[in-house]
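Quick heads-up: it's one chain on its own, the form predicted on its own, in structure tokens.
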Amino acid sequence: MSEHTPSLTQLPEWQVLTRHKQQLANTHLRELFAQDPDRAQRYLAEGAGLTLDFSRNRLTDEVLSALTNLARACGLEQRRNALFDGDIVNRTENRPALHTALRQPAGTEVRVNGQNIVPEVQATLARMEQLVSAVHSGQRTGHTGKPFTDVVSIGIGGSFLGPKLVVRALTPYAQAGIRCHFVANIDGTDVQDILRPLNPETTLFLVQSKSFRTQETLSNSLVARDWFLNNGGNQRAIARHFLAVTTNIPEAKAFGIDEENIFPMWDWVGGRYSLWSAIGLPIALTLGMPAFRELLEGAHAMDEHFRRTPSERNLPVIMALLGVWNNNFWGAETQAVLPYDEYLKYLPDHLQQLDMESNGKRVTQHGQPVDYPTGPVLWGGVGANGQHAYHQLIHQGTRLVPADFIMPLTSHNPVGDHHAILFANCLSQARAMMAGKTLEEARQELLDSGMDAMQAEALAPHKLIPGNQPSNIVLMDKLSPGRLGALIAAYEHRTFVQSVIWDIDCFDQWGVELGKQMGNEILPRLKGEAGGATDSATDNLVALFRAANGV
């Protein structure tokens, strides 16, 4: 929306949706299914090997049409074209956001400032392939001639969460002989626990930081370098054991890393969208380049689906519109992501950053305060574990909690009936959230079990489950590099579409920058150096820290 368009909540399309919500306010999902035998088949979307069942939302054809009309009124088509064409979409930093260019096939063209960036992307992939091949073949070894057995990726945020998700998710595709470890937290326990069992002669380090000044990453990298030097390494050997992905070549060289071991990052890729770049080296080194390229191909297939499929059948657009519907019209404040696959256990962690860092904003693109909720709190965990923990709140708590269930139809590790039981759990949880259990059903169930009428009457309210909790189910044939690439890209585009509707910039993160700034102001005081006062609470805790550490 431009500066001259009305506020989002004043748009006619928004008002139409408000009326639809009022009309459905007393309609249960059970009724919607009972009234429409074809509902399940009609509310399916397919793209890039994924299937989205979105029938368990308080949705009618009229609502879906009204939601797509809202997206159109907010300029989705124009904004989507701008995203793919390399226009300035990160307005506060005056940058394009071209993570989609990282997965474009060779020979295509995407221009930034008049320059086609695809050849540079392809050249970086070729360099990655050379490195991965040299490590896997034993051509590239440590300084004592021993082959590498372990890779330690040092980064935080987008340089950590995305690669860690993919490495874990694609464990069945891992190449023999290479173990991957991730260090992110500034807590010394993290880096020390990773380094302790490793052999310096066979460990390769990746320092992943766009600026090469991120405090957590640089501090952990210095610890890793000291550990290497104190355990048989030397200054010259650093060049064989340390690589960097950064834009700050001088700082990386000063650290001791040869320029030929420095891989590029670009201003037109944000950290949380960067796993498709050389930030994905931990993925490539662990899984091999064929798997990494398949990951890119799956993401590109979803890009094409998002770019060319009408909104009514467009998987990420539908996911985004349902999020707006549940968040802005039904009052949902959170979104649960529930992968029913052990390999996807880190998916909620990655999506938390992707979604909450992108859409946790309170002003429009033009700096005006919003008068509607924006990004929800995203959380979740692997199924079926959550069924014995937080699912209770979803079923019988007082909050509306939309959920995304994600599951492959076949398992990499078939054992007895495990996968059928897991799938039954996934379907039953979605059904329970939708249908619930009425008071009369609870009462009759107790009577049928032999309980007397008075006891049944007393206990039945405790077994009442309202249902009417919206959910989506995302299915794939098997968790493969291509399907995972499509899944992650779908959530990227879902996040973008919601930012378009909310008229916010999903590519900056000034709240994160404020925390860094304040941390840099407090740190000198903790070390006993001069610094100005902050507030009484902070001052008191600084004094406690200094006393405990003899500063």
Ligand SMILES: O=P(O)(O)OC[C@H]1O[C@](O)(CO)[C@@H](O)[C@@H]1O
Given for the second form:
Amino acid sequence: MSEHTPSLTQLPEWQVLTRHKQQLANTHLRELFAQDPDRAQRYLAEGAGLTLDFSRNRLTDEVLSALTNLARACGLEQRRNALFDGDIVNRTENRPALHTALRQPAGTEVRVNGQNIVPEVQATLARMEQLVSAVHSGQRTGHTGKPFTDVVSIGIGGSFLGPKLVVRALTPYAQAGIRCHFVANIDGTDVQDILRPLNPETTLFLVQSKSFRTQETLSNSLVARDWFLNNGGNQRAIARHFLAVTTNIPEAKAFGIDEENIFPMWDWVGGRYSLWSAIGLPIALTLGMPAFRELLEGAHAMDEHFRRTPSERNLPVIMALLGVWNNNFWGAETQAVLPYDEYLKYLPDHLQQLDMESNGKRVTQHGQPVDYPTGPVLWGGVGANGQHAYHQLIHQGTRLVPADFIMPLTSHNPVGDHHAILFANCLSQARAMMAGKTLEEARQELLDSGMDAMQAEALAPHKLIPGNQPSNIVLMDKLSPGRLGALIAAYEHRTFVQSVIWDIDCFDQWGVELGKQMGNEILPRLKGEAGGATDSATDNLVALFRAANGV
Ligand SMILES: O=P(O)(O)OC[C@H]1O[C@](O)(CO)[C@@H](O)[C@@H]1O
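Condition change, the form predicted on its own to the form predicted in complex with the ligand:
In what comes next, the whole complex appears, and the chain from above leads the way.
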């Protein structure tokens, strides 16, 4: 396996790309389109029902081939095989990362420590199916015999963001009228707002925590349990109303959840890759098992595409390589994700954890500091709302902002011309970012509007739009469970490929631990249960908090 010795930036393949960047430094995307009429047809990749148009990147055939050479030199093929084969790819935690096994068809094999894990995955799906059908048919009811109407999923990070994205994205497929709510934040407002209108007799709680040690989730679960007990519930009834998904069965039992109501998780699934496991129960309970299985099938189709397609036609590989190109060679520090579909509202939130928790790393897999930027700041929101907020900075600010536009070609809610207008907005934004407007065009436009020459001269620089901003457009026929599964899996693989190039561990997250540790030290001081000093800035605010709360 290639291990980037001595450094990624010393590889000959990297040097070739540095030279390509210098050669292209003064070439505008407009020129690349003008010189190359077939560009749009050539820079298309298709996989698992998704189409990626990557023509609006600062890319030539030579650059694309140099990028794929870099991927090869970094050992992409071996690392990808290691990922799918269940090798230890998360070295700092000594684990495989087998989210792909969660969407493997029954009857296939993936071995961990010599044992095939697919049957266990399938058995868990079968248990989920039983639960979902019992809840939907009314066979499993609340403790007073009433059918469940609401599911409250309590979890944070990967035990929250993926299910929330999917439940919202696939609203048109919702079945049986089950409403799903998500409590994540350790803020009384979040949990209270959600519980207040609910009926405890018809509410099913899912405590979602891989570790069953996460402070936010455990505190919110205690609030939910007290609310249930104080509103007509009783200890025995907890068994009917509280389920858990976790690897930590003893802690879940200690919380009061019956073993038969605990669904397994495995340490070979990372939290941010876990929506495909029983952590997906909010999805299955809201949409039904057929839709959940279709989601898995879509993701599996993307796994197969990723595994078997040559890099130059491989959708997630191309997305990853373009990210490296923009980030490491052109200095982009962010990546915008702009879904042009209201249902994909929570996609940027999910991708923030997926990408930034995975690739926000500063040492190589061997603990050597990197001398190149790694994961960018990922952000975004639904189009066209963003056009009236942050797109101005993309058009005329000083930063390079690569963007991914994502849009289904058909709408679940066709209303008048809405969908065509939305698509026109998506295309026009990508085009404006690519082409921009020259000073001469701005000046001419002003003169044509009847402005005198002096005024036009003064105003034209304000109307100049440099363009040359790279973007991708990802299209699908419609936002179905299968296409959504493929889309999320494509981003998972994009993240993985980038981690291979950067030689970092994309499956650990040691950085988040320090804040948790410090929080545990500060909390007793806020409550007046411990003294001691931290730093003067923290101590000042601890004192302010205590005074405000009468501690
Ligand atoms: O599912 P758990 O164990 O409660 O963890 C929740 C989240 O906390 C983290 O460990 C840190 O944010 C995430 O990786 C994880 O998704």
